[in-house]
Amino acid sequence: MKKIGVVTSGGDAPGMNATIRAVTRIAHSKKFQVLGFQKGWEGLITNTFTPLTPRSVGGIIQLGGTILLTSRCSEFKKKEGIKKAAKTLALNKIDGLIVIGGNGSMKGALELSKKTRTLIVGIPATIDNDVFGTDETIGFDTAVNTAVAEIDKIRDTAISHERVFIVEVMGRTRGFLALTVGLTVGAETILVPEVNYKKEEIFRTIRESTAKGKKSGIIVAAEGVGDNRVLAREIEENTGTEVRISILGYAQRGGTPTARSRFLASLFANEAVELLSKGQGSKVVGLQNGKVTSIKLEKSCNTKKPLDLSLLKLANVLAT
């Protein structure tokens, strides 16, 4: 093992650059040589690319974002994006390559694994938190702590002006945002894309909200669920509480990432980099009961990461 590159993916998490950091300066004390790749997978296509060393990434690891970079990159969907990133890797002579990024990230990168020598290792960095092989992701826990911010200031509106509130977090096809958002500011309810919700018992949780004597409410919905103004539409004619709608949107993914965050972002680099060391590749790296710890790169991608939904009824029970 020579030379690494790194590649930022997908969409951008709070730690990224805690986390190109600690690959680029763990990887030079092994006398390896890093090379970021730019805009995601886009810059494995055209061969773009910077050299990362201790002093370049100096003053990131608290920066949201990623200085690498990040797009969406179709042309790799394909057969021949494949291809071009696989020579690139040739090219440079890269001996292993660190992608960080969420679920389709690691998707990609196994993609790849089956068109190139060079071993591969993915760093699993989303708010999603859906990538199986890890009970937490990098920058999960900054998007937790930034929505929970947000919604304790809209739960003081709604007091004030007794209405509920539709806070919708991100979350297209998982609810481990929303689950975890929603439990840990007292939310009445809380939708997800893994539950079929049903509106008459929106409803009925409101009416008996308001028979106990309250005057105003939090649900806590994932985008993924459906319209939201349709359902606030719906709640006002069904209950005659008044509803609005707010939809935190990207500022989930921005911003410093937590002491977590930064910290999972070191210990994951870590056990990334040895693991090229040592010769493996094909491997998702991630925290398991604890300990950091890695898996095969087809079962992560493979396999679907459960909700656990026990922590909806546990909601339900505290927000009576």
Contents of the next structure:
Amino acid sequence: MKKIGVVTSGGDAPGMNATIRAVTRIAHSKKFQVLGFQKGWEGLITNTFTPLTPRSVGGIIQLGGTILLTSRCSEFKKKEGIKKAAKTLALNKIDGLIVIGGNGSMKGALELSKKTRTLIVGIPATIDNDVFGTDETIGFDTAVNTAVAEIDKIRDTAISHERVFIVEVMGRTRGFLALTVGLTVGAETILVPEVNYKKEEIFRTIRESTAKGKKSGIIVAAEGVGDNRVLAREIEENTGTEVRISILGYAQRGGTPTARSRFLASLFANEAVELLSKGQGSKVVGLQNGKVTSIKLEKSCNTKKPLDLSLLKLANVLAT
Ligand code: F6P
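Now show me the form predicted in complex with 6-O-phosphono-beta-D-fructofuranose (F6P), since the one above was the form predicted on its own.
To see the whole picture, the full complex is given below, headed by that same chain.
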């Protein structure tokens, strides 16, 4: 192992820079060279990279985003694109590649691993926390804290106006962010893509809250559950409660990474470089029951991470 590549791919996540920094410094401690490929898979297809040194990654641990930039690269979804990326790895004599990203990036890493001798290790970094093989992804804790801080502010005006707010958080297909945020802000209702909710249930919950003397409320909804504007109107029509919507959007993807996200970044980077230095590839590193470990890349890509729906019931009890 003499030379490794590193790439950040897909939706960015706070902590990606801390990860790039740790990968670079740990690799250099082992006398590896490090090439940082730009703009996700696009950089591998176009052979666009910058050498990374311990100095070039100074002062970035606290920065959101990724100094390597990222992309959602449609060309990489085609065989041609993967072949070009494999050629770039061979051309630069890259012995190991570390892919920092979410589910989609791990799937891309798996496809690339089938077309190259370069050893590939994934580091799960996404605010969605939906990568199988790790209890927590880099960036998730930061996005949770960003959303909680915003919803605490929204609760002030909900109380002042005696309104219900539907707060939309990120998570197109999975509800890890919505569930964790909902529980930690004391939401009366949490809507996740994994559960086909019944509108009548929502109306009933709001009517019961009102009957118990609650004058305002928070509904946390993952963006993937549907059109929240329609839901807002139907709640007003069916309960007589004033409803407003707040979409937290891309603020959840940025900001300075929390200590937790930085901590995971350092531990996952160490595990990833260690695996490569031992000649192990096609793995995804992760945290399982408090322990840093790794699983097969294929297993991670082919397994849907379960969402603990019992937390929805807990949230209901806590919000009575
Ligand atoms: O994967 C992270 C994520 O932020 C999702 O929560 C969200 O649905 C998606 O990315 C948005 O994708 P894009 O940045 O391409 O609009």
